[in-house]
Amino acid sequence: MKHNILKFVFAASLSILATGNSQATEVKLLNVSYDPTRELYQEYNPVFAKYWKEKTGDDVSVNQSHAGSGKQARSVLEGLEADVVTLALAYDVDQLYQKRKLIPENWQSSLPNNSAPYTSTIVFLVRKGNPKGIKDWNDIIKSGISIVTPNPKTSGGARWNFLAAWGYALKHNNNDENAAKTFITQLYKNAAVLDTGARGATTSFVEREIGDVLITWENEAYMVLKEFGADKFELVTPSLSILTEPPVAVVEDVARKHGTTEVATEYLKHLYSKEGQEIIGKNYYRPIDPEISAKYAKQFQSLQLFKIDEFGGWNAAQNKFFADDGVFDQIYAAGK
């Protein structure tokens, strides 16, 4: 009898242990991102969930929020509880430290490549046959050209667009800022619509059939060719553009509150893995891993690129060009 009781207790103990081990923790993350990354994270999130499950036994689901990068940063500052942000430019992420200390001051040193797991650039998308003969920046400021680009006040991609055009204008006018202002004024005078984000601009150009040329992210242009067909649109790579470096960060204040710091950190780190970089390349972003970058290099056209450093970094560029009464406000008012 005593032997049978001991057997029962031992079996029950094993059952309890087994049950405890089978109860995986369920974790939820919110990734607040900029407009054109929908397809990237739609593919990446289940891959990361599988990786995390195999590593820890826990289940993780990732919810996405997408809009213009500047608008997204403001949403987080106003209380949207993002565990991670994956935005279009460093200035927008830095606001989370500057205004609410939601992230550490040195957030860019947390991950490789200044916390940017990929790069991209700014190109043009035109209608099949390129009926307006658009080949470079100087072609889109001509009279009769209708441009679609987002609003720099709400869209990170739009700010990259502006600086790419400004850099071209400076290079072709002996660094004459007055000439660059004239160039940019004409560009925005030709703007048919300023959507709040890059995906909205794509919709205006592709589905609403507004404009002759869309100024957009390289990856967004390739997405349109893939989704809507190369028989309808063509990608035009200008001679000169800007190297875009969209960064990522754990919103540490929120992650601590949610108890998600470990998984949120690993979620971003895994973007740098071979698996993450493959997904990045497949979605037409430029991987930073040398091996994966070489694999996908053939899908990108070559062009001369300059960096945000030429403007003194993002804080300097934001204050000069996009702050209230900055250069954009000045030239937009003049152009209209």
Contents of the next structure:
Amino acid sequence: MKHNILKFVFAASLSILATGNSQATEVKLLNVSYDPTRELYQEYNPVFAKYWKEKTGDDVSVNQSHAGSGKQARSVLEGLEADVVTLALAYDVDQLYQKRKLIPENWQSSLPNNSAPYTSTIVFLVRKGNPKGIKDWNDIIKSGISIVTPNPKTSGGARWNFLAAWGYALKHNNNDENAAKTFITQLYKNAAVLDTGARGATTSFVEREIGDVLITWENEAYMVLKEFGADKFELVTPSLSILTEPPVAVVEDVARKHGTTEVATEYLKHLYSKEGQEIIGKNYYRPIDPEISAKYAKQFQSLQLFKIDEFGGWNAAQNKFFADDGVFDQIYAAGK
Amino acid sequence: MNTTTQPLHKDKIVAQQRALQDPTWVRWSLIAITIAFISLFICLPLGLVIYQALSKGLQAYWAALSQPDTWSAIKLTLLVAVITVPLNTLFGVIAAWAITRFEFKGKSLLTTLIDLPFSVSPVISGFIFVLLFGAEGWFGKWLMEYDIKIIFAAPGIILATLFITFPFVARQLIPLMQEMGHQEEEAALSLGASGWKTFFSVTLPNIKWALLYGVLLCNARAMGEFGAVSVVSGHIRGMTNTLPLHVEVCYNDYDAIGAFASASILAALAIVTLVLKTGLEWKQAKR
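Condition change, the form predicted alone to the form predicted together with its partner chain:
Full complex below, order starting with the chain above.
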């Protein structure tokens, strides 16, 4: 017993010596995110670590995990211990409340703008010179066009893609649902491949050279132009699309267990700061801060945007379109 | 032993002579086909991996390899192999012994079950463990209570790999031990050797090449498994990505050099095991 106490004192004094007088501790966070945010958080994490160090004197290192949004929500439910989730859409985050009460019911009101620190929209990426003359949604359902879009069952981006097309079809057919169904059936008939996540779809289009058009996040399309050169691809902004709002949340149940609630909350709050919003703009997401948004406005083309609210929010949209035997299952079976 | 090898040896000589009498063009075209096939489907892709990894110079290659995430992937991959290969070697020998040396009810069922990991899709193999140990799985609640992490951590990856690589050693040994029969072992036992001694000085020398080959295959798969590991990994960078998963992460990050550099390490590990095997064989032949 005495021996143990001595050992403990020795170890404790060693650790104080090692860390100096600041008593700094190292905190680890796990951010479980969707596919295209890889570059965004790669840039944001060290900036936040620096900010947190200056503020509290503690070191924080953030680990990342990326995959399709639905798959990631599933993993967190199965026990992946995420301190924060930054997913593609509210429905996936909400599952953490619905299925296991890992977050409070009102999670979406705990941060500004419905907990979405950045927005984006859905656009097209085509091959240089736009050989198939694709300008808007009605061009991509023509026969002979090959489309790359991920699988709405696993990918958040794919669900935004679907709803953007559906919204366009409704607006151009006097809100006739049957006409929209025909439109979307045609669209998925043209789908060459359904990857599980947005990044998989991008590599299918860009590196495996499948398809004439990639339907994807605006930020993902700009990232491709930056990585592979604007001499290979062109971004086509349709006349009308959906305003995508990827939300973030502290997984309170996990953070409490890890003792990271405070740092996890600040990690997400700092995304709303000028510094965070700058990084967001630089990575081609649309910042929500008016000042930063104005600064980056010229990099985005303007288009008419509608919100998920038009479909009655994510829960209603998910049940109607993407649940088993929902609209997607019906039209996909019909399209085969 | 001599009595069994002699006629075989004679057959071999006869077969060799016959082969020598084959028309030259048949021999040469068969050799050419083999060489062409090996270069096209083995050497070319392997060379391409190394070429791509070095396409931006040695410096970029080293930079890619010295990333902390790559290192942790290498370490995790080796850890998985170091734990699963010896365990499965032991299990494999025990299983092969039990099946070829004992008579019991349900033996054929057991033999079939050993093959199960071969016939089940790796994704399903991964899912089995999620369903068992995931937070919503059978043991999920209990594990959470005691804060034991299996899924989305190293133990889950090791378990999945253990499951996937289980049949390799047993599958190599069972047919051989069945063919061998037990006369030699019975002779040793009747001459007064203990069970252990019989195993080490009679059984082991007879099965060692098959055993070594099984271990090699087991090791190659343990380091290279993607599907099952992908399901249970959680893909946390620098923590739960093995080398094959890390290759995919790099590729999807548009980091081609990183992806091919990691792939070249995976290939190098495979080549090292092959060289080891050849070295052992060579040493054995010299003896």
